[in-house]
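Given as structure tokens, the chain that follows is alone and in the form predicted on its own.
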Amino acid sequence: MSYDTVVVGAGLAGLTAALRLSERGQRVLVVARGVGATHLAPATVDVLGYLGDTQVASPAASVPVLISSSPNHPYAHVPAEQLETSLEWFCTKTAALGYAGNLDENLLLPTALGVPKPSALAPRSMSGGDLRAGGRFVFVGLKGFKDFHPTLIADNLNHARLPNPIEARALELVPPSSRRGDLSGRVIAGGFDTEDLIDWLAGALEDRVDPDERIGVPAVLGLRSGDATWQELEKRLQRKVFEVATLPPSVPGIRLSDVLSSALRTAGARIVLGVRAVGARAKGGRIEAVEVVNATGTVSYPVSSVVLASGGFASGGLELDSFGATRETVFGLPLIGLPNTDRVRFAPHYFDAQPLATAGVATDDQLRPVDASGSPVYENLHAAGAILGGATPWKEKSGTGTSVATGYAAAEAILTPAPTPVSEAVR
């Protein structure tokens, strides 16, 4: 069976780029080893959370000046107009959610470990719990609950450095007897989404807190219903409520993916999961059918247009072996950001600028691999999310961002080609 287009990888980058082509009424398939890792992220939309060790008060400020250091940053082949574009187009596809914020402004949400974070996008659920304004914060824990401390939220947040002072504390509630033990955020999630453990919640919460409060809860409010229950809590309250990221598996990003992958069925596109790409047939520099390996065997998928969007070493994208050679694994792309070395050496600190933090592939402003001298490595091959070269954003606080924006744009690239040149066309 032939597609319009393949798409390698099932994680933000790749739904966003499969959903925006499948919208536009393209024969899409997506195919991914496992979900991606938006079931390990917060949900949030990073577009820039720092540049260098300065917090980032407006992503669309201090994008250009990030661009101008890092001249081989992904943003630098998406147009500030497209990036703006492709936010108000996720906020659209992602209505469920309700995302809140913009481009001109980070809201500063708290972490599950008690840290100011900047992001540009949240969901409604969270975004109440925006630190910019100060004030006073009850961060709510489950006995039995290990993936959220309240505690050390709280007293982080007392001793972090913030645009206007807050008081926070813990409360910790104990959970209806039939869920008491060992709880995992999904378990959790679950019971909000089949039993009255929103009644519980409300009720143990009533006289617990002030009228003054703004209340964190651990984001795990429903698979399902989580955006109703949260509703629902603050009507009931009738306080400030937002849900505070846990850690992994998160609940919020299980959401987002299941809502993103449900519009991408509608819109008529096919995602298998369990299988992997493993290299392309080509002929005259254009790629002209996918690989793909399955339990069965290996299934050949002829294609007009290829997106790659299968993730950095954290996903499989990129690969380290025992002898320090790098190597993107689909398609055998060359890279940027490698050692100038044999043999890879690591920094001797954690938060040391490691030498294979920046890896990946270089790209045109169609957001094409390149090769060395520049040139589409294949002419209908585009990339999006961790596998570009070129960030590092768990220091930037770009990734999901990221992923967003350039899945956006290899999308459009494929939908409106880039003009050839005259010299090309006369030859």
Contents of the next structure:
Amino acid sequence: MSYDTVVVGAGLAGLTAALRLSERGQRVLVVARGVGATHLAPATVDVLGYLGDTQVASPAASVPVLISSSPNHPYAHVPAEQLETSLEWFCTKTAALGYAGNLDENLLLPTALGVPKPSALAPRSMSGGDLRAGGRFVFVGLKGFKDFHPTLIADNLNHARLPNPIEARALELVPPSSRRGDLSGRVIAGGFDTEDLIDWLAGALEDRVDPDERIGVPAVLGLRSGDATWQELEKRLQRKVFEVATLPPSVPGIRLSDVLSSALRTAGARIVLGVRAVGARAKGGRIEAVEVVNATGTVSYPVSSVVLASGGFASGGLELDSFGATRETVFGLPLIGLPNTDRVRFAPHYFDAQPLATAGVATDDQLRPVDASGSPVYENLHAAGAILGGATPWKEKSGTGTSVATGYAAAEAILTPAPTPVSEAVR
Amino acid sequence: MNSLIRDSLDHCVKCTICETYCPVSQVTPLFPGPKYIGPQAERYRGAGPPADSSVDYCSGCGICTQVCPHDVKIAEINSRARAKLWEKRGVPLRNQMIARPTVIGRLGTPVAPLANWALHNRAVRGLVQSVVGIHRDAPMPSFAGRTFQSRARRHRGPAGAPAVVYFHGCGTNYYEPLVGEMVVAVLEHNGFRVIVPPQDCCGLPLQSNGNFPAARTYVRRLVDRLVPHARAGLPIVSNSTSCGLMLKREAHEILGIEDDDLKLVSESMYDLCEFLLHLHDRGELRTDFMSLPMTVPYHAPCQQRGHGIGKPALDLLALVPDLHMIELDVDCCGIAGTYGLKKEKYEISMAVGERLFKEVTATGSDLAACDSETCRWQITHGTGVKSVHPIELLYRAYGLDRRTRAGSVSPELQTARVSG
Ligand code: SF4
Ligand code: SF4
Ligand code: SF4
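What would the structure be for the form predicted in complex with its partner chain, given that what you showed me was the form predicted on its own?
Once more the chain from above appears, this time first in line as the rest of the complex follows.
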């Protein structure tokens, strides 16, 4: 089968690029070793949370500052208005999850460890946890569910530096007898989809929460029914309820991946997991086919364009071998952000500035990976998401925002290529 | 043994992604899930068998391996642990039986009416459940009476045409010979001469029931039958997704067979729809399709997805005018080969399949399509909706069910109408 575009990677960046392309009529194939990091992240869209050590209140105001100080940052290659367009587009595509928020001000949501984290967008089932206004909060745990610790969250938040004072406490509920034991978030969420766990939860909370308390529950209110369950719960309790991220697996992350994947299927794209893109057949500076290893061996898919969204070190898009060499694992692209000496690869403390922190591919303004001279390696190869160098997403809190913005921008670059400047020779 | 499988456990980053997809651990507390039973437990397993038997509740569907972003061969690790478990305890008679479809097929075929009566008789099935351990309600196919092999022997294909080799598997041979005839008819319609070598089981059921030595014997024998054709450069096609995958990958990866003949055969193997789609890519597939105005839900079985070839059935059927296929978005039907037949696993397998059953029913169609035979039987069992191999839709779209081409198809097939 021939495809217009092959997207390598099924994380947020890959799914975003693939969906944008297929809804505009392209035949798209997504190939990936497995599902992406969506399943580990809390499904918020974090555009920019920190500039250095300063918390960012408005990503719209701070992204330009970031770009001027880090000209290699992926955002520097996303056309200014496209950051906003991409988020608006994202919200329409994920309407079933009802994303709330905007680029002008960050929400401040509690993480699974009770750290306030700035995010531009969050599913509306989570956005009620915004800590900025202060107030009283109760965090509800379930006995036997080891991936959510309400006391830890409440304690940490009571000690956190916040714009307005808050008062947080923990409450532990004992699940109904049919649901006791070693619980996983995925299984509880399945319970909300198929059974009347909501009756139990609403009943158990009714008398134990004060009228002025906001109720934080683990983000397990259903895989398919999450948003509906959340709405119903608020209605029944007549209180503000919000889901809080749990330790992985992340149910909101799975919901996001499911919504995007199913939109992709509807748009006619094909997703193949458990295979490995291993290289390209190229001619005259263009990729003619992507080579993929499946059950039989290597097959090649002829293409017009390629989006590389294979992730960073954590997802296997980048690899550091035991001799200190770093490589991009699919096409062997040139990398930036590598330390000069191969002896110092790690700083002694985990949270120190790590020498390899900004490693990744550099691109031009069409998100095409470039070589040291700044020219595109392949005319029709674009990159998106964590494979891009020049950023420290875990410090900046910019990972998911980068994925959506660059996934979208890569698709746009394919759909409407910038006019190629007429070269000297032709003139 | 192939230590690459075991070594892959070191790639596990405990991300829990496999846990969120395992269809079995979602419906039963008896199975702790792929991460625990796979990479985590394997680390502590010595040369001996696993300390507890929960690994036996892994259905071997392979979904965990497909979704793991770090190439951990979870299902394969489980499969080997299961084999060690049964090596120690001895494979129960029930598992020995259902793992040998050729033996059952040979016993049942000559006495098909009697065998079918027994297979579908409540009292007999009750007895079989208590004595043998096959659940009384588990979906059982009917013996066709005349095997596909015997039909194929009498069939004369077009001489001189380019040849393709057909590995039909036991399901087609004993239970669904008409599917085999449709495969032949569609390939011949596209100008091929179809070679049907004598063949036995590929050994997959033995492998999934933990009897690796016997599985190796079967797969070697099959490879011996197929390799001369592979050497002659002929493509081998199979309409059985699991058997095809066995030859493509599992015999090597799970059974650890390292030999050139197997390698050659596996490189020549194509899933039937994959093969037809390649023809289309080269502009060689006939597209004289008639209109089939119907809506049919399609389920890509786990084993089909294990091929890593996308969903060629959907790409092919998209060529048929007015045929609207609905791509179902559910991972597993629950049967997983012989898993759902076992009395202690039947309920689990039905619980796993529930979502798929609901989605099939929700389409309101009275026909579903799926590439794998056991999954088709399970879908029909769970929904009452007739399920066919995609080839049946192509066969019908080519109008082959109406065309009388004397001698090219058996009389039964000429009168067989695809329901829908
Ligand atoms: S998906 Fe792979 S890496 Fe993640 S926990 Fe499972 S085996 Fe480990
Ligand atoms: S093979 Fe299937 S049943 Fe077994 S652990 Fe993996 S996903 Fe679960
Ligand atoms: S797996 Fe295939 S070849 Fe093997 S027994 Fe089943 S039908 Fe026969």
